[in-house]
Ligand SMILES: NC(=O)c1ccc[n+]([C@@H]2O[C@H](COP(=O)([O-])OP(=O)(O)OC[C@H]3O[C@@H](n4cnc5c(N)ncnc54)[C@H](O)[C@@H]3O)[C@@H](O)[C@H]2O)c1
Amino acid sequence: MRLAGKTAVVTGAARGIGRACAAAFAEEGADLVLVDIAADLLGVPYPLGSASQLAHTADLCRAHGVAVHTEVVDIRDMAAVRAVADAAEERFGRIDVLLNNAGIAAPAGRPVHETSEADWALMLDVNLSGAWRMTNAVAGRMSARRAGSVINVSSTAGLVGYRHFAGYVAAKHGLIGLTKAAALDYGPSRVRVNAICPGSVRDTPWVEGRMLAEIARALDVPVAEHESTFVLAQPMNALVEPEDVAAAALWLAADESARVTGSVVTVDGGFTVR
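Would you share the structure of the sequence above as one chain, the form predicted in complex with the ligand?
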């Protein structure tokens, strides 16, 4: 029970990597605040997580005997984000872990000169500023208690470029910068801030993730072809599983990583080694 007695807030928890991380945290004893927009977002050309998917994640977590609170929130909304932090503290008395995982893969698939300013702004607003808002709302409280772990889910797109994905790449690189700067802000008060950079993660059925498929769609490539391209590009010749990312998140959330801050944990089967 590596997270017994702790409370974790997970954004983008309705499905995908967020669901896998929430379930792993629950299995290790954390009480949870699960956050998701649970609705589609104007400008994103594919369905986002739904209310029933968020409820399903909550049920999977409750099966481990932990307390779970769900919040339907768009992380672009500062007032709503603050209200989540208030609700979490009211329900559980403290927030020990913040996993900034919510993100979008599209609008994308175009070179910079064919991308609208609205599409660029949307990508940064969700994928970078959303994590900043959550950290803004939570880190001061962690700092006052002199404990906490903030984990930002970046991407290999936070380390290298991807053609026709400038908005996503810029946002994910920005998350690495936010991680390092916030690690310095909160180091003295023992609040740790780290990033995880997953490679291409399989859209495993039990978590209902769909980012790999949506990236393939944005690039106008069949999903199987996109998957095999990534498998061949990874020295370990396998896609990353949602559980691999959850294992890294669990380690960064738990006290075992007590001296780790400002780090970037790459979980990509070696994709960015060369």
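Show the form predicted on its own, please, because up to now only the form predicted in complex with the ligand has appeared in this conversation.
Single chain only below; no partners, no other molecules.
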């Protein structure tokens, strides 16, 4: 029970990596505030997590005997984000962990000169500014308590470039920069800020993920062949599992990483070693 007595806020919790991390936190005793837009978003060409998927994540977590509160929130809305932080503290009294996981994989699949200003703005607003808003609303509260862990889910796209994904790459690189700057801001008050960079994460059925499939679609890779195609680029000859990312997030959330801040943890099977 490495997180017993702690409260964690998880964004993008309806499915995918968010669900895997929420379940791992619950298994280790954390009470949870699960956040998701739980609706489709204009400009994103695929369905986002739904209200029923968010409820299912909550049920999976409650099965471990922890308390769970859900919030349907668009992280582009600063007032709504602040209300989440208020609700979390009102319900649980404190926020110990913030996992900034919410993100989108598209609009993408075009070179820079074919990317519209609206598509560029949307990608940065969700994938970078959303994490900034959540951190803005939560980190000061953690700092006042002189304890807390903020975990930003970036990507290998935060470390290297990908053709036809300029907006996604820029946002994920920015998230690494935000992590390092915030680690310095809050280090004196013992609030830790770290980032995880997952590689190609398999869309495991139990988490109902679809991020890898949507990246494949944007690259014109046949969805039926996308796993075998992505495996070819993996030094370990295997895709990353959602549980692999959750294990890294759990370590960063727990007390055994008490002196780790400003770090970037890659969970990519060696992809960025090359």
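Only residues modelled in both forms are compared. Take the two forms, superpose them, and find the largest set of C-alpha atoms that agree within 1.5 Å; that set is the rigid core. As the structure is a computational prediction, the values presented were derived from the model and not from experiment. Residue numbers count along the first chain shown, from 1.
*Asks:* Can you list the runs, three or more residues long, in which each C-alpha shifts by 2 Å or more between these two forms once everything is superposed on the core?
*Replies:* 223-230 is the only stretch that shifts between these two forms.
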